[in-house]
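Coming up is one lone chain in structure tokens, specifically the form predicted on its own.
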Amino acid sequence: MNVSDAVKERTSIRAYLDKPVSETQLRELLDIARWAPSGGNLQPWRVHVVMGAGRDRLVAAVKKAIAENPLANESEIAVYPPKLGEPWRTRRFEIGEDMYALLGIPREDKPARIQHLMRNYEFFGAPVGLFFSVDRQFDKGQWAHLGMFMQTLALAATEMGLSTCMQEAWSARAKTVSAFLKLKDNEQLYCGMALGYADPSADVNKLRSSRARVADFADFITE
């Protein structure tokens, strides 16, 4: 698989097969992803892998925290701006509506929508969860480098026949997850990532988000 094909094939998968991913595969993926670019070669990322019994214990801990305080927001970062402008607001709305349409969940069925949202905290059934953190001294530049690392990891997974879903939803339970992972005080959690084998029979995995045209986001200065 070439890079162009991997970029186009990668998508957010929200239903996985009950098929294990080995630690050997995970280490191979990380060995590839570590070559992602970073300014000054700082390599600011930290990766925390949960699988097997460790994954199950984390899921249980987060479910317990949600049951005790369903409305808690433990995030230290704003995943989206409080007043999201256009065209970004419409893009976010459309992808959400497209997903729930595939799931057969109407807008008025709030309990079903919340139930699906809670699947985030089970990694959508994926056998592996990854979390990403950076040192608190870092700023936007290093956060951008972390994003490049995550994309590199996702593309390498695609090449290996694995699927991923980058999950900013985990930031809402950052305190609980950070405590479970025993993150140091200087480490700030960003988000999680589900990783495993996509369930080809799941309707939700048919979701494909649209993309803006090059003319909509690129300027060419030729003179």
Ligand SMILES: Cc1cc2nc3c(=O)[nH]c(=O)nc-3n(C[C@H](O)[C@H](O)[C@H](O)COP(=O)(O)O)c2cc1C
Second form
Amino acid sequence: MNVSDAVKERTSIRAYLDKPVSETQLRELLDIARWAPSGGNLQPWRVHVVMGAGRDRLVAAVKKAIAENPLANESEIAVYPPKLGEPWRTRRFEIGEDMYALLGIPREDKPARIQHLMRNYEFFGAPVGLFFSVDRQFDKGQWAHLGMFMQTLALAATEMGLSTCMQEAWSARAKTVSAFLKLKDNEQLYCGMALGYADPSADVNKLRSSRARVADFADFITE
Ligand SMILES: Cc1cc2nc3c(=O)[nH]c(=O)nc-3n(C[C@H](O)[C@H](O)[C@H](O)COP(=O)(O)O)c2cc1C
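What would you give as the form predicted in complex with this ligand, now that the form predicted on its own is on the page?
And the full complex, kicking off with our chain again.
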């Protein structure tokens, strides 16, 4: 698989087969992802893998925390700005509507929409969950480098026939997850990622997001 194909083939997968991914595969994947670039070669990322009984324990711990306090928001980061302007607001709205249309959940059916959102906290059924953290001393630069690492990992996973879904949703349960992962005080959790084999029969996996045209986001200064 060439890089362009991997970039286009990677999509967010939100339903997985009950098919395990081995620790050997995970280590191989991380062994590729570690070649992601970072300013000053700081390699500021830390990765926390949950799989097997570890994954199930985490899912159970978060489920318990949600049952105890359903509305808690433990996020330290604003996943979106409070007043998301255009064109970003429309993009966010459209991808959400397209996803719920595939799932057959209308706008009025809030409980069903929430129920689907809650699937985030089961990694959408994926056998592996990854979490990414950075040291608290780092600013936006190193956070950007973490993003490069995550995308490199997702592309390498695609090449290995694996699927992923990055999940900022976990940040709403950052305290619970950080405690479970035994993160040190200086470590800040950013994001989760579901990883496994896509369920080809699931309608939600047919979701294809659109992208702005190059002319909409790129300026060329030629003289
Ligand atoms: C950092 C990051 C966090 C994301 N968090 C979530 C999430 O919590 N739940 C979810 O279902 N999708 C999540 N997504 C997936 C985005 O909705 C998706 O990437 C976007 O709509 C583009 O679709 P594509 O990934 O299929 O190309 C996240 C994506 C990124 C890059």
